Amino acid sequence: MRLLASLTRRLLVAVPILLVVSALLFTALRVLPVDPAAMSMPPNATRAEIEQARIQMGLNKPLPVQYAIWLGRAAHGDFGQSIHLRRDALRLVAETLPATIELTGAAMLVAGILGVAGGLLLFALRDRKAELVAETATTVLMSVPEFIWALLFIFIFGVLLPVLPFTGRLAPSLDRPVVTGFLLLDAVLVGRMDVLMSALAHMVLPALALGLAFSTPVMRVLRASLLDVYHEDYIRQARLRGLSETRILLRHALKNAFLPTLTLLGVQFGFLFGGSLLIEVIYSYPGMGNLMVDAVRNADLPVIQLVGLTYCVVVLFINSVVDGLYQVLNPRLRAR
């Protein structure tokens, strides 16, 4: 209950946010050198012709007037055509966003995975000869971005060892099916158990390569913070009661030490699904980053705007949630 209220707050207090962002958003692609009127119309369209496009589209309008009617249609579902593909941008948006949440959902909880894995693993090496060796390999794999992570595993389990697809989501030998838009999840709810494996198959390389390259700050702040958890009071008394250093750092270290690395993990999802732009154009995966691409390239400002919100409102939301989880599982906050 506590988490739904802190929630909820957060997310009243991101509908300002939202309105900055979507203002921002609308005016630097308004003083772009292009013109969408010119661009929804065919090559032989004449000026009077374009200048009736831009009338019916409210750009003869000042800037502040076409945000509001903007605003307006947006506030009812309506986001604008794609000037490019001429369907609605929100619906473009909502068939690629599923995409782009599991591959970033995946590639979180191989970030998380081998973060906290790692974290433990530098923590057990504390003041030992081979500590030196791990800092040098987390120093190694935080310099490496994840687009060159791509290219390695595709090089690596794609040609050179062909265990692994690299292209698109799903076997082109698979029908595809549309239950709610979740690949894996509606695999699981027809009971297509082949249309599930390939779909994790497909996601194998995008989530290890966005993962591992994320992972190497939360390995340091773990460690971080069980070093510094390891020298308040409770721990020990813990040893002078008899507990063993695995209980101790399981039971009692493990779950305080966490927190910042909780919150670590919030700000790195963020930053995974800005990054997952990248990883889907290399692995030609079908989500809102291919969509966005393809957007800048024609210049199609609807649908750019759109995902430019859509990324907007899943960082917001995400960072509200994991604010609420840190307030509940923080017993000082929950005195309070």
Given for the second form:
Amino acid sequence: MRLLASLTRRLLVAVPILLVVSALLFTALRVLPVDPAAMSMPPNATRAEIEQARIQMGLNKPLPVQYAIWLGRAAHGDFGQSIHLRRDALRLVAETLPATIELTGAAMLVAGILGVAGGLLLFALRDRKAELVAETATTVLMSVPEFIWALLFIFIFGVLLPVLPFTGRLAPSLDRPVVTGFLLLDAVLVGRMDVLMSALAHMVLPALALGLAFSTPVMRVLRASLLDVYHEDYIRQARLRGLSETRILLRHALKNAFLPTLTLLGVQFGFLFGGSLLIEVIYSYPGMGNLMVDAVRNADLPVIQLVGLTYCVVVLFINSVVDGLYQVLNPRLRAR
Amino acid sequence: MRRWWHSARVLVGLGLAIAVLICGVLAPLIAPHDPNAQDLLATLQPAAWQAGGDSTHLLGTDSLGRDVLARLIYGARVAITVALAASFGAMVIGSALAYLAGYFGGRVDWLIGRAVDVWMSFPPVVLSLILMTGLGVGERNVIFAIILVDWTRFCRVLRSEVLVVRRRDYVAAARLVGFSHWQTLTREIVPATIPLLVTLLTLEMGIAIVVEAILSFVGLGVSPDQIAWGQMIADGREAIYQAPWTLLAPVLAIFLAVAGFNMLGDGLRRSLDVRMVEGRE
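Now that you have shown the form predicted on its own, what about the form predicted in complex with its partner chain?
Now the complete complex, all chains and molecules, led by this one.
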């Protein structure tokens, strides 16, 4: 209940930000040297025809009026048509967003598991010589951006030892069940084990590449906050009470050290969600990132605008959820 | 031991960064071939030490028979230009706003803080792609896009540091002696934040190299006639089965360059930050 209230408050704060973002996006894309009217017409269209289209699309009106028109239509769920694909932009996003969410969720899981495991390992190595090596290793790992991991994994697991698929979301021989758009969920819903296994296999490499790149900051923050927590009195108390080191770490320290890590995971989500774009391009994964890159290549303004906006909505939403969780989990904030 | 290890890391980082710089500046002198010279009779040749390799092409040739090593060296040019220009630009804008926000506080701080919020709600890759749509391809536009995306990294971190420094006694003393706001900022506050700024700048160079590679990889970076590591990766990916080294060479180059800047930045942070130096002893 408390979470819900705190979450609602935070989501309300996000609304003005979203309005500003949409206005900025709108302006940025309108001042471009591309003419959406001319682009939506066949190449042999006359000047008069293009002018007609401009008037029809409202492009002859002043920018604020154009934005108001756009906002009014957007409120009714009309985000325009893709110029390149000649399909409803909202529909295109609705078809690709679940794939991106699935990929990002899996990557977040990888980043969380590897990050916590690595952070505990780094902490266990404190004040030993091996710590220097481990620290250097994390610096080096941090220098590998997700798209480099993606390419290396394709080379290692796709070419050298061809054990995992690295294109698409599903083996081409399988037909895709569509219930919710979330492939893993749909496969379970219709009870198709073959589809589930194939979808999971296709997700391993992209999720690993994306998650690995974001696990190193998690490791570092967890280690640093564990070091901080170990200076607190209650750790000494616990030792005096004769608790084992493992119990102190897992039952007392980790719980408190986890809060800064949670905040970091929230901040990282924006980067991770954006990073999925490139991973999708590299693995030909049919998500929103590929839609975006295609739209950008074809200067498909309505799609660019809506996809850009969707990325922002998701990031703002997740940040609100993380903030809300933080508020609920942190006893110091709960009292207020 | 610790000290030695840290300075070793800084040195390795510095060495890597300087190596990229030298490759970029002296590319025409040290490149073994013309990077654009095609030899369609010798395409996808393996590296010199592999079976069938040829010592005239140390790292082999790409799908158009161009020398991979020469292209790698010329690619450093774009990488280092973008890294230096974009990170300086982002630093100037981001830190100027951070000083304003942190020093004056109040409405200025609120306004700049909300601007950062709006910017941060865009995933950086998405924002840079949108900007490149508007700006069009080209080295200058890549630099411009990175500046417009990454100023927030400087602004956010530096602002909190300025908030701390502003409350120090010597800043109050400077004001009491009759320093103007401008004098206080430039003589007392800016110098106190230089170590942080240098660290952020170094780390940003690594980020800029990655972003440039990403943009060039999707074909929205530098113009197609320029040689960039990202483009080499895109080309190499097409030939991954026949000639994996054309992919691995630029991948390794990016990794080494970024690792260099990261190690340098990380090491500088530890050696320049007084608090960390004290905590270490």
